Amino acid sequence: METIFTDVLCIGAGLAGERVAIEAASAGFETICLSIVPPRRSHSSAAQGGMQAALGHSAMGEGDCPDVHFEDTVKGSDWGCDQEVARLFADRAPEAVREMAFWGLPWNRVVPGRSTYFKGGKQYEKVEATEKEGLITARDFGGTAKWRTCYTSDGTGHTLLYTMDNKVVELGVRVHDRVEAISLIHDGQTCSGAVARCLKTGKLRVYLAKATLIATGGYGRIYRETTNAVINDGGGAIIALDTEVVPLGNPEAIQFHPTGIVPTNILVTEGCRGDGGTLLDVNGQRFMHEYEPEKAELASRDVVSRWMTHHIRTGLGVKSPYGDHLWLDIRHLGEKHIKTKLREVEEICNNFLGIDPITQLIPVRPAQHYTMAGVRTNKDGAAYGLKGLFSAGEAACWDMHGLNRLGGNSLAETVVAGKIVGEKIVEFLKGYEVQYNTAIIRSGVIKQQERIERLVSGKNGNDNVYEIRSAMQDELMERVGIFRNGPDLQKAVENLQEIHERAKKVGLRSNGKGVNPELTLALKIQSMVRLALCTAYAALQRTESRGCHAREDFEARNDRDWWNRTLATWREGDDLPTLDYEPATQVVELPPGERGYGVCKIISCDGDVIGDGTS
């Protein structure tokens, strides 16, 4: 059995994982990143729109500052975030953007003089100041008071990741790609690394580390209709949940993005609407301004997704063989704008839909996009439950997003949290020594070897892993989607429990050797269903509506009873997660109030009812 020692083990080599690795390596600590794909193919590269930071350089961002960014983030979270973390994030974001520029990232820059922009389909004029020429500019995004989303056309994730990976190479960080961590090595108190499986040979190896980071992104692939890549199936959340002591924070917090294209669900960036694109119904009419007069298409993602779904429910969706959808119109932005600032959108539409967005409408509807849920950590990125375990990025519930994430705050979080958590890991490692317990390591390896042997030999059973995954995905789409209610959630929990029992009896059709996607899925399918159960069961218990969690039977946001965070752990032998709760925030800088968009019915902390449920 190959055993590899290192100071820091980063499970995941996307933006968050590599940013932590850079911080650790810069401080002289040996660092290894594990990745199931080559780093530059990480899902971070798919992010299009931009990275929020309060620079205030553009004319429409004038007067912006971290205080405004903080306030937007807290409101966007529907007061579900940790305000201490949101403050830390907003204050450090400008530093992170400038640092990426210093490393070579080609941010779009301010061009002085008069120019036009679109809002709600109408054209307006702005004047960029001469003295701001060449500074990093920004575009508009949903739920923000100022234009602060820094961008590189609509390929921001791509340029960020390539720049970050160049720095990783420069610092000599080792990246072991096509390797997947399948369990953490721990004694119930301290994490000391991971057991991993080579996806090329199928062989197991052990990584022993003083500090272990989970930065594997989200787990959108538990849903059928998702913008996530196929690699986002919850590997990091699974190995944390399997410890029985590390909780997932807010598993019910699942974000749907308004503009997944139909039928592939590939994302077209919020930058389309930020740059002035509009949503149209079957009659070619705008509708968002009727529901949200102030923000219209640029309300927060949870709000826009709900109104789009509501509009389709009223019979105003466009019929198609793939279900009803709506239209995204960016034609009025013009060929030059689309071919420069939205060029990836043009390529996606041409390549996957066979339509030209310069002259044609884009078919869109909400699709699962992001998990605000993740490995629960403190403000330093240290995971609850195990010393030496950390998490960052979408894999973590840090928790600056609460029950809804604003667009542009995800790319920003990967870099900002990566930097902050990296700094804290460096502090943790200074003077820290660890003794590895060979019995625990051996036991962990044997357990994984036996799991694989049972699957390959057929001792588990012969249920088809792909059919089980499909059943799980259908259940979540049907009953744990944008709108939720008690009877549907209860039925989802019951059905998922049955699917969970089936997942214990998976058998392989293949021989299990070498490159084997079936075995890879079979090793995690039971825990994927557990993630689905965490989502459905936590949603059933949360009897309020907050952010992305919209209960049709409990329409008010209930700050009196539910201004808290769900913590879900799973104990071996149980058929449901154990749910505990903690206050959403210990530091209250911005007391709960109205967001300024979305439904405004709130049960306040003292029990008063605010608003009438209209926006």
Contents of the next structure:
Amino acid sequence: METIFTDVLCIGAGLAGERVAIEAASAGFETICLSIVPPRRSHSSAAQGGMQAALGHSAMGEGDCPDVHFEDTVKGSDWGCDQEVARLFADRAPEAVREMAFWGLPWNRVVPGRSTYFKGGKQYEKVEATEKEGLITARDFGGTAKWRTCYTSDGTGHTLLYTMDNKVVELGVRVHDRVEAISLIHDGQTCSGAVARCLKTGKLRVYLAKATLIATGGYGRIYRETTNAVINDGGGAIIALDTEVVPLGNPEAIQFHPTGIVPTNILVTEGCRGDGGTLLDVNGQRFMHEYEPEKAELASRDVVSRWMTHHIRTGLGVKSPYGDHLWLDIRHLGEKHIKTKLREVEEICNNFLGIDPITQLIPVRPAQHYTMAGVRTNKDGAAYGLKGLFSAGEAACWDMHGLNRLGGNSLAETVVAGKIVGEKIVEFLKGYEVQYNTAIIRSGVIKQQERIERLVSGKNGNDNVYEIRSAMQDELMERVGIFRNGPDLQKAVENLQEIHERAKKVGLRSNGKGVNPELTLALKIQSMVRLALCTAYAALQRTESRGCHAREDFEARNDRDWWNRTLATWREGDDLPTLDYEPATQVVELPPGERGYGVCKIISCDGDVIGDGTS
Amino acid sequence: MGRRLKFNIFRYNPQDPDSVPHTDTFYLAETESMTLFIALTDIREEQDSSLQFDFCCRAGICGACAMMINGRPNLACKTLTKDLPDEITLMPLPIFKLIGDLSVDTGTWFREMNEKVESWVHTSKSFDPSADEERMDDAVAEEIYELERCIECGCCVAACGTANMRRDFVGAVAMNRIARFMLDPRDQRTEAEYFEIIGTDEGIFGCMGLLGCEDVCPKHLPLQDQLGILRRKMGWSAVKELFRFGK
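Switching conditions: you have the form predicted alone, so give me the form predicted in complex with the partner chain.
Below is the whole assembly, all chains and molecules, this chain first.
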């Protein structure tokens, strides 16, 4: 068996993985990144709108500072986040943005003088200060008190990823692309690397590392309608869950983005609304301002997605062969703005919808977008359960997002967490030596070889892997979506348990030779269904509404009983996850209160009921 | 609508000793707004689960899915079947190493390209975390972004006459990258240093000016302009260089 030794193994080479790699390599540690695609194709590249950091250079961001960013983030999370982590994040974000500028990122800059902007379809004027000319500017995003989202047109993720990978190339960090980690090597206490499958040859390979990082992004592909790339199918979460000791944090925390285009669910950025775009119904009328007088289209994503769904349910959606949708209107922003600041949006509309957003409306509806859920780590990025295992970015539940992430905070998290977790891995590695247990490595490899052999030979059965994935996706869309309730969730859990049984009986229809795509999915399918079960089961247990988790049968946020974080582990042989809970935050800098948007009904820590459920 | 599409797809699995290069034919009923992403996914899930191809973002952003579509390189994800005839022939990109069927190894090629052109800001300064960022004119940032929009899909390489003839030609993508850094005030490389990298037959002087690159770039990057500007600049550098040695 080909075996490769390294100090640091980064599984995933998107923004978070590469940022950690840069930190480790810069400190002199040998670092290898694994990536299932060439690193610049990672899904980080698809983030369009921007990265939040409280620089406060733009006129509309005046007076901004990490304190305000911290508050917005905690409110956005509906008090589900770890406040110590949110604070660490907000404080370090400005430095991270500047570092990316230093490495070559072409951030848009402050242009002094008068300019106009749109809000709620109306035009306003602002004056940018002459003394700020040429500093990094920002645009407006949902759920923020200030304009704080730094950007390069609507290709922010792309430019961040290219700049990051440039740095990786400069440092000579090796990226083994088209390699997929299929299991972690561990003894129940310490992680020593991973067994990986080469996606150029289909061969297995062993990577042994003192520190292993999971930075594989989110796993939106367990849902049918998702903005996520096809590669976001849970690789990292799966290998963590398969250890039986590493928990996933808040698996019920799944975000829907308000503006996926219909029917392909490709994302159009929140920057559309940030820059003044509006949402319209079948009558061409705005509606968000009626539900959210203060924030309107720029309330947090969970809130906007819910009101959109609600509005469609009241019969005001636009009928289409692909189901009802609403309209996103950016026509009034004008050709120049769309062609410079929203050009990816223009291309997506042209290419996939055949419409021109300068003169036409864009059909949108909420689609799965982000997993706040992820490998639970402490504030250093060290995973619970296994020494030597770390996680960062969307793959992790670090947990600055709680039950809802703000737009612009995911790109920011990848870079900021990447830096911080990278620093902590460097600290961890200083003077740290390990002994590798060959028996454990061998048995780990044999287990994977046997799995592959059984799938190829059909020894487990001959269930069709694509049908099983499809059944799982339908179940989540149908019953574990934007609005949830007890009976539906109960039904989803039962159905997913059946699907889980079927997943054990998958057999390949093709010969499985080389880089067989059917085998690639078959190796994952059983654990993908487990991820789905973690989501459904944790959602069933959480009898409150918080952030993205909206229970129709428990409408209040319940700080008395549910100001906590779900921890889900999976024991081999079980057909449900084991759920534990921990306090959402040890440090309370901002006590629970009202978000200022969304339905306000709160059962306080003392059991008092605040608000009446209307806005 | 209602068309029955015929797909001729190149097949070869180098990892299977029994596999020989050949073409397989598949038929599919066309649906509304069908893209090649939808079509190929359907063929894999319903007809042949061993079929290899690469998709990632499926939104024209990541560059993973470039292939030869009826003889022309393009991103498969944003190619609508309604823009194609009833018969669609799909081949892997040339030049890049074949992984299997329609899947090629662009990762290795582009990593080498990035190493060759030293695709990073060269500076003697060090980062000061406590200081404000260096100022930059917004117009300059936008000019850089214009060239930074390249997604390394490989279409320009596949469509390049020179690259198809000589393996060491760096392609329009590399030239565009150099042009991007030449615009960037943070990069302290001199013209002579850029010349060192691309002032050769493997670089700008190997370009025959056929401009297939410009025609096929799915991001519509201004490659023709960049090649022209670089050729002029590098030409002058060559002359200056000669003059310097002549003295």
